[in-house]
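Presented below, as C-alpha cells, is a lone chain in the form predicted on its own.
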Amino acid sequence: MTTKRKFIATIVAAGLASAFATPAALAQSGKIKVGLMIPATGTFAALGTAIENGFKLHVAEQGGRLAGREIEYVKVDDESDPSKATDNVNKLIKRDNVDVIVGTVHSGVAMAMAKAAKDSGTLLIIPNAGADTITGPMCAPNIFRSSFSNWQSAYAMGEVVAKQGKKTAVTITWKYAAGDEMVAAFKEGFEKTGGKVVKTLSLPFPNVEFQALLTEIASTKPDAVFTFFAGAGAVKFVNDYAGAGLKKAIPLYGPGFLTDGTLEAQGENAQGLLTTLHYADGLNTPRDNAFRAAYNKAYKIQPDVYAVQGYDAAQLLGIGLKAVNGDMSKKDALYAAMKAARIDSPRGAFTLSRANNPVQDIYLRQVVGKENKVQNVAVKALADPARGCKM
C-alpha cells in the first residue's frame, strides 16, 4: 500500500506541477519550430538544398538542441515563385505557428515573407535572397541575414573591374529585384571608380534564352561585361557566352553565384572567370577547414556560399536563444542578443549592421579547376549602405 500511495502522489505532484508552471517555464521546454520556406525544385533547388544542409548541420553538431531545447522543422517549397510567397509564408505563420522563419533564395519571395514577418511578429532569418529593400526600407528588428545584400559583392566588383582599367561594360541579367539590384550597385561602384555602363540588357526571369543579347554585347565591344545569374541560368549563361565566342573576346565579371555551386555543369568554360562574394574556397583557416570536414562527412559533397549562409542563419538563432535560455517570448532582449552578435563564420567572423546585415569582407575569387579560388579581399568589413532604414 505504502508503495501504491507513493506512486499515487508522485502523479499528483506531477500533475500540479504541470498545471501550476508558467507559460515561459512550458515555452523553454518544448520544441522550437523553425519554418524552412526554400526551394525544393526549379532552379535554385539546388541552392535550397545547401541552405537547408548547412542549418541542420550547425544544429547537430549542438545535439539537435539550441539552448537546450530541441528543433523541429517545417518544411514549404516556396518554388521560387513570388505569387505563391504570400500564402505559404502565412501557412508556416498561422497554420503551423512556427517560431522562426528561415528563407529564401529568390529575392522576390523573400519580399514577401519580410512583409508577413513584419506584419505579424515573427523572427524572420533570411539566408541568401539579397533584395537591397529588406534591409532598406522594410528593415525591422525582427527580420536578420545571415548572408548578404545585393548590393555588397555587386558594388565590389564594380571596382575591381574599374582598377583592372576597364572603361566600358555592359550588364545582364534577369529583370527581376535581385538583377536589377545587382546591375545598379555594380555600376555604382564601375563609375565612382572610372568606367562607364554603356548598356543594360535584361530577360525575364526564369528565361535562359541567351542569343539575342549575346549577339547584341558582342555587336557593343564593351571593355567587360558584368552579368548576374544563379543556379541553372548561371549554367546556362556561362556555357552560352563561352560558346558564342566571347569568352575570349571580352571578359566576364560577375557576383560569386555565377559561378558557386555550377561548376562541375559549366566546365571548361568557367577556368579563370573572376568573381566577387563574401566566400571563396582555400581561404584554409581552422575555422573554414573544420566545416568543411564536417559538413562532407554529412552530406558527401563540398559546401558553397549558399551551405555557409545556412549554417550561419542557426549560429544567429543559436546565439539569441542562449541569450534568453531558450525563452523566444523575450523578444526584445532575443533580437538585441543576435544584433550583436559577432558570428564566427566559416567564411571569417563578421558582425551586423544597424540594419541586422552582415558586416563582411567580400572576396575576389577566380575559377581554378572545380574551386573558386580566394585570390585576395577585394574590400575589408564593407557594410551596405542600408538606404531607407528607419530602425
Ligand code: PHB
Contents of the next structure:
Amino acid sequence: MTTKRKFIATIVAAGLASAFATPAALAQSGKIKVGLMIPATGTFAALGTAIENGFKLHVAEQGGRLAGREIEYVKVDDESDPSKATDNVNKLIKRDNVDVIVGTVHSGVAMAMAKAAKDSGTLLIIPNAGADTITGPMCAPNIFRSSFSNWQSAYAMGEVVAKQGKKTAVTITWKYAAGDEMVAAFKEGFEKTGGKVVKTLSLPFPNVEFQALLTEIASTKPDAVFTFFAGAGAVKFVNDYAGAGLKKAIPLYGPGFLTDGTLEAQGENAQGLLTTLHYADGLNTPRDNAFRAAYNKAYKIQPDVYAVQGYDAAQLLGIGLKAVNGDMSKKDALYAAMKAARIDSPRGAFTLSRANNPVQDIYLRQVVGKENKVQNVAVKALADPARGCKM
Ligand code: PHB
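Starting from the form predicted on its own above, please write out the structure of the form predicted together with P-hydroxybenzoic acid (PHB).
So here's everything in the complex, that chain up top.
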C-alpha cells in the first residue's frame, strides 16, 4: 500500500471505530446515569428520602459532578415490595440503560437487585439493605455496600445485652431476611457471651398488629427483649411497647434502626433506649459536624443513619470514578479503586471488606431527648464474616 493509501485507510478505520464505539465509551464526557431505586411510599418511605438527600448532598458539594461528569438521576419507587423488584430493576438496566444502580432499603428487594446486577454486570451500590447473603454467597466484584450487613448491627447488641447481665431474651421482628438475619446475629453474640434466647416472635412485613405478641412477651417475662423494626413500623412498635406497660418491666434493645429518624414520633416512649449502630448523634468530630451543618442547611432537618449511608454511596462512587477519569467502561480499575477506598464518612472513616462491605465501629447509643447519644464504641472495626463469599 502506498503511504497515501495507508493514510486514507487509517482515517477510514478510525472513523468506523468511532461510529461503532460502544455507548459507554462515547458517554465518557456526557452524563452519568444513576438509577436510584428506593422506597418513596410505604413503611420505609422516610428512609428512602434520607438516602436520596444524602446522595445528592455529596454530589452537590462536588458541583453536581463526580470526576467531572454530570450526574443524572432516573428514579424508581420500589415500594419495599420484593414481588416487583426484578421488574423494577430491569427497567433501570434494560430500558433506561443506567450506568450504576443505587438502592435500596429492603433486604428482599435488594437481593433481587443483586441478582440482576450480577447477571447484567451493572455496578450496584447498596445504601442500606443489610442482607447477609449479598456480601456472602452472592458477593461480586460489581456489588458494593455503603451501609452495613444485618449481622454487624445485631451481633454487637448480643454482646452488649449479655454483658449487662441479662440471661434470657425474647426476640421480635418482621419475618423476612433482615429480621431473620438480625435475630440470628443477636443470638450468636448473646449466647456466645452467656445469654439464652428463649423465644423468637415474628409477624409478616410490614404488619404492625403487635398486641398478641406483646401479651406473649409479658407472660414469658424474659430479662430483655431484642427487636428489629425500622421506619414507621419502629415508631409504632416503640409506642405500643410502652403503651402495653412493658417499657418499665422488660428492657428493650435493638439495632439503632429502632430509633433512627423516628424520635420525633416516639417522644417519651423512646427515652433511655439503648441501641447499637454504625452512626450516632453527638460524635462531635469535625467531619460529622460539617456534614450535619450542610445537611441541615440543605434540607432543614437533622440527618440520620440513612442520610449518612446515601452520602457515602456517592462518596464511594466518586472515588471510583476519579480513579478512571470518569470512564466507567474501565470496570476492573473502577472496582479496584472502590474496593481499596477509605471513605471519609461522617460516621468515622471506614474501609471495605473483601466482600465490599464496610468494616466499621459499632456505637452503643442511648436515646436522650431527640438524640441517639453516643455512649461508647461497642465493637471496634467490626467486619462482617462474609460467610460463603468466594471472591
Ligand atoms: C433491611 O431490610 O435490610 C433493612 C431495612 C430497614 C432498616 C435496616 C435494614 O432500617
